[in-house]
Amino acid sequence: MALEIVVVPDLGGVESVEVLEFNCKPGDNVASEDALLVLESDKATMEVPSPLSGVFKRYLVAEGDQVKVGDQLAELEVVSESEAVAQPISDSLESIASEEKPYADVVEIAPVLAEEILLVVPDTGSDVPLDVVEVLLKVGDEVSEGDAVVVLESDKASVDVPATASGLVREVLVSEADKVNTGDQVARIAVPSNVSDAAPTDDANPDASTSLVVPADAVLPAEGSESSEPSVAPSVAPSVAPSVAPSVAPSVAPGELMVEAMSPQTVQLDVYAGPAVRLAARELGVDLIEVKGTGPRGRISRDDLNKFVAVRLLEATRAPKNVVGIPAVPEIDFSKFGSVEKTKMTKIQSLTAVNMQRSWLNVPHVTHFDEADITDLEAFRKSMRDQADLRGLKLTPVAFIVKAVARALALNPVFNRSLGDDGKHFVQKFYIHIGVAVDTPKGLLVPVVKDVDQKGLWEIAKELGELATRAREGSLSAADMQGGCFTVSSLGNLGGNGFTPIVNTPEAGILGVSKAQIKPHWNGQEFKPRLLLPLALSYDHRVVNGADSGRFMVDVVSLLGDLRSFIMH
């Protein structure tokens, strides 16, 4: 009965791993390839198989220990398997010794044992093919164990495929732009073929006996093999039986123990979580350092991650001011400075705050400033006051501004677009609906005047008055505030020389109107007092460019400055 020491196998370039879980207890019967324990690195978990059949004796490490390649993990009592493998080898050596050229075929064992091995794509944890984006070797190159040989790319990460042994590149089996799956062959490499070097007899090194990866039938000499120099026989013969037998039993294919070695290289190192949880966290955009694990030794489970995400989503709905990636404004106790009163925001005020913040954060704003000479327009408007009274209407400058904007939208359809959700297309609208901001006791509302381009000034003035009244009374319907293509926000007679309005997404532009003032205006010959209206056009720079805004504003200013332009267009 022999004692077999199980050691940490090749980790594919990883320096150390953690002992995660034990699968056996003393006295258990184990078969070859049964999982003895589970190791975990920052990139993957892997099971360590039993190299032989036998009786499990004890573990030489504890859960949570950090181990590296070659460290002793467990002891097995092996009854017969190693003897069963060694006996055919011994019989073969005796038959070889009886021939005319003893040990000749034994020398030929070396190239059979380690002539070349195949490098394959290890388990990626996915059935989706990966693209070969870079080949890092060529025929004739020398590679060391752990060196990256090719770079693969999925839709989530770029990863390296490491060499599982050191040797010389015989053939490269993939090229850039190829698609590969788990198990596909990447390259063939020739490993050192000197039996003395490849299989030393030093029993103190438990990893030495597993340095060659060969099928069990490869250790038997082939019939008809060519003779070698008999002078090497004495040095070879004594080492074959003891060194080959232990190396045969594991029969581990290259990359077999590298479970999930294709995990993305960018990982979080200061957390205790498995690869599946790490992958889910990356897809959800969660920093695992912030997640509290409830498993053994603080291990983060999938339930821990799901609960964390659920809490964050709940917090986001309750406190919309805390936008991901932007520091929250610190809370201040104002009562320590004097008398205060807390008043709950109305629903309209809360929704306005959320919508304005969303628009400001998502839309790259640009604001174009100009002035319109409305001296003649204002004189005409006042001259129509009697007719407005007869109609029971109030003809305000806003009606003229809305009409001018509708004409400008027709002339500049780029402003009548909205960016698609995917950011790769825009929606061109062939209707012209204009929203008008109305100040109400409960907050800012934006009712929409539909089909402005098809209506005259009297009709627009009437609809504006009705919408404004209903807005202040709180009787607007949802349909009254939907479908806008563009917004006009007028401060009227409240004052101010200008302001920068925030685009009402998904619209592409908004026109801010301030208080008109009498100013000296140069007409080419002299300065004359004119009534100038400050205008500020804010627009979404993803859809509208500076030249577009310039043309739009020229049309608006021209229409407001000369009423005859309404007729000409």
Ligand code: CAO
Given for the second form:
Amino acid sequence: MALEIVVVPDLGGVESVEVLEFNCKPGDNVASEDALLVLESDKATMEVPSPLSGVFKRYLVAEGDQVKVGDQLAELEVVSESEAVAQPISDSLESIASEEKPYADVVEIAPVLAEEILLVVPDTGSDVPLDVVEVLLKVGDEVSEGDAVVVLESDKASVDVPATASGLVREVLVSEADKVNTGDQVARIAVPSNVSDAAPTDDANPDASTSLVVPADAVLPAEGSESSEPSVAPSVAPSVAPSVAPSVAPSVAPGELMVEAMSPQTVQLDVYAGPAVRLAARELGVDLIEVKGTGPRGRISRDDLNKFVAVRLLEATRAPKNVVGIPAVPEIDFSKFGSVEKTKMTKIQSLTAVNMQRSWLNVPHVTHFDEADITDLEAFRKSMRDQADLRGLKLTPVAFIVKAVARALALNPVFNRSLGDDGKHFVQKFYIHIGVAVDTPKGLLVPVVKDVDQKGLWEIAKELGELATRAREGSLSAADMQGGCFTVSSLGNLGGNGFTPIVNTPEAGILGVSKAQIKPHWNGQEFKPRLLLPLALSYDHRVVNGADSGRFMVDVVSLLGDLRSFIMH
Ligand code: CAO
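Form predicted alone done; form predicted together with ligand CAO now:
What follows is the whole complex; the chain from before opens it.
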């Protein structure tokens, strides 16, 4: 074997071109003239053909690179002349079969017994020659009956020519841009003799009047073949091959085969894609018309195809069986409407997005609204400001709210449970750990104050302050954020009349707190200005019922409204 370097050919005056697409992977057998890669200038694309048959080794450029005439593109291992002479042609099938591992298994006994057939262009139904726009097979390929082997194009449509027998490709007799007519030779294929043996003969099928396959030795005696007598002598040349009886029976009647060959499914007029992508799409069963090309002038790249398949797979796994699934959000190119910039989400933002969506999609949410009169609480809190300063603490309404929620959880244990994994049992918790949502520059974090029921207000205020600071500094540990039974999300320092928080599943509930405002309040005799705190309790309706939530909210409101009730419970 000798190493052959493939270089950029004459570009017809164009100074440099872009490497658009690769067609091969290391180890691929390539035939002379097979397209190795696609180059593109701002005016046209061109395929770089393999100068010789051989084994593709590697590319020496990357997709997207700019290259000039003479630049090295790829390495091939080619059979040197002396090796080629030394290897009898009759051995070539054997060597191909042993290199092609998947096929080697199939043709364990076949190589020496294999027979060659000639694949020809079926009746195209056209008076004028058709262009060969794609050749989808190369020497050494394994083809299965029905595989598209070449794509022909008239000025009206593209049609696939299918293989009519399974076997190994020995020779490709057409190239892209050739013009072909009905009956023209397309390829020589070696088929295991047990297959061809099973084929009906002329006698067995006296009505057969058309054929897409003739034995290769009928028109081209196989090199090294002992017998020069064709097993079925053609009565005419290949251009009238349809009158020759088949040596390998098509799996469908010839008339049906024509329908398949000219099926509208194969028409791909609006598609701009290279041969490798078309072949891959065929193998994956993807209709390229559905794939959006992101390359120059909408050319579909392998990446576009991969992305399309990945999205379809994701949609398929997400869609519930037999019911209408959640429709995917269409991808929108916002840059069509104005200037945009893409920024990567932080880790915290990505995790929050997943958690929020999981909860939103899994938990049947209900939100219960109320207001707590915190006029007296605020007066008390402000009266404690000096003491707070002495302790180096900030005593905000949030510490009181967390304390009130802990008491309400103890009074309403249905809120202190979670739904079991199987959806058939509850897990009741006998500890009270409360998460508090903290807004940080990197995203939302929810550290947990543990055993709130056993802590006083000063201790809660201290811990809250420390946890919020560490959250903003990014120094919380995983343990700091685990074990929560319920969450408090306070936007009270910011404003707003109310919002519906999303349950931090598997917790049963979350209390959203908005900004306290002085409002006229009817005390039974007169309107009095009172400081009212808007509260919104969202809960998982699988775990908690509306009446439970009513009781929980009444307790929170009364605890915040009258501090004396803290010592009464
Ligand atoms: N109404 C009116 N004022 C309020 C209030 C309320 N409900 N809650 C707090 N405040 C005031 C306090 O009185 C304090 O003001 P003073 O210093 O004048 O007394 C100030 O707001 C304190 O704000 P803070 O942010 O320093 O402290 P906090 O204890 O109120 O809040 C924390 C702590 C961590 C909850 C908050 O900083 C935070 O990050 N909130 C955002 C939470 C969030 O993003 N939730 C949305 C989650 S999406 O579901």
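Here the rigid core means the biggest group of C-alpha atoms that line up within 1.5 Å when the two forms are laid on top of each other. Numbering follows the first chain given and starts at 1. Quantities reported herein were computed from a predicted structural model and do not represent experimental measurements.
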(message) Superposed on the rigid core, does the Cα of S166 end up 2 angstroms or more away between the two forms?
(response) yes
(request) Spell out whether the Cα of G420 moves at least 2 Å between the two forms when the two forms are superposed on their rigid core. (result) no
(request) Align both forms on the core first, then report whether V55 has a C-alpha shift of 2 Å or more between the two forms. (result) yes
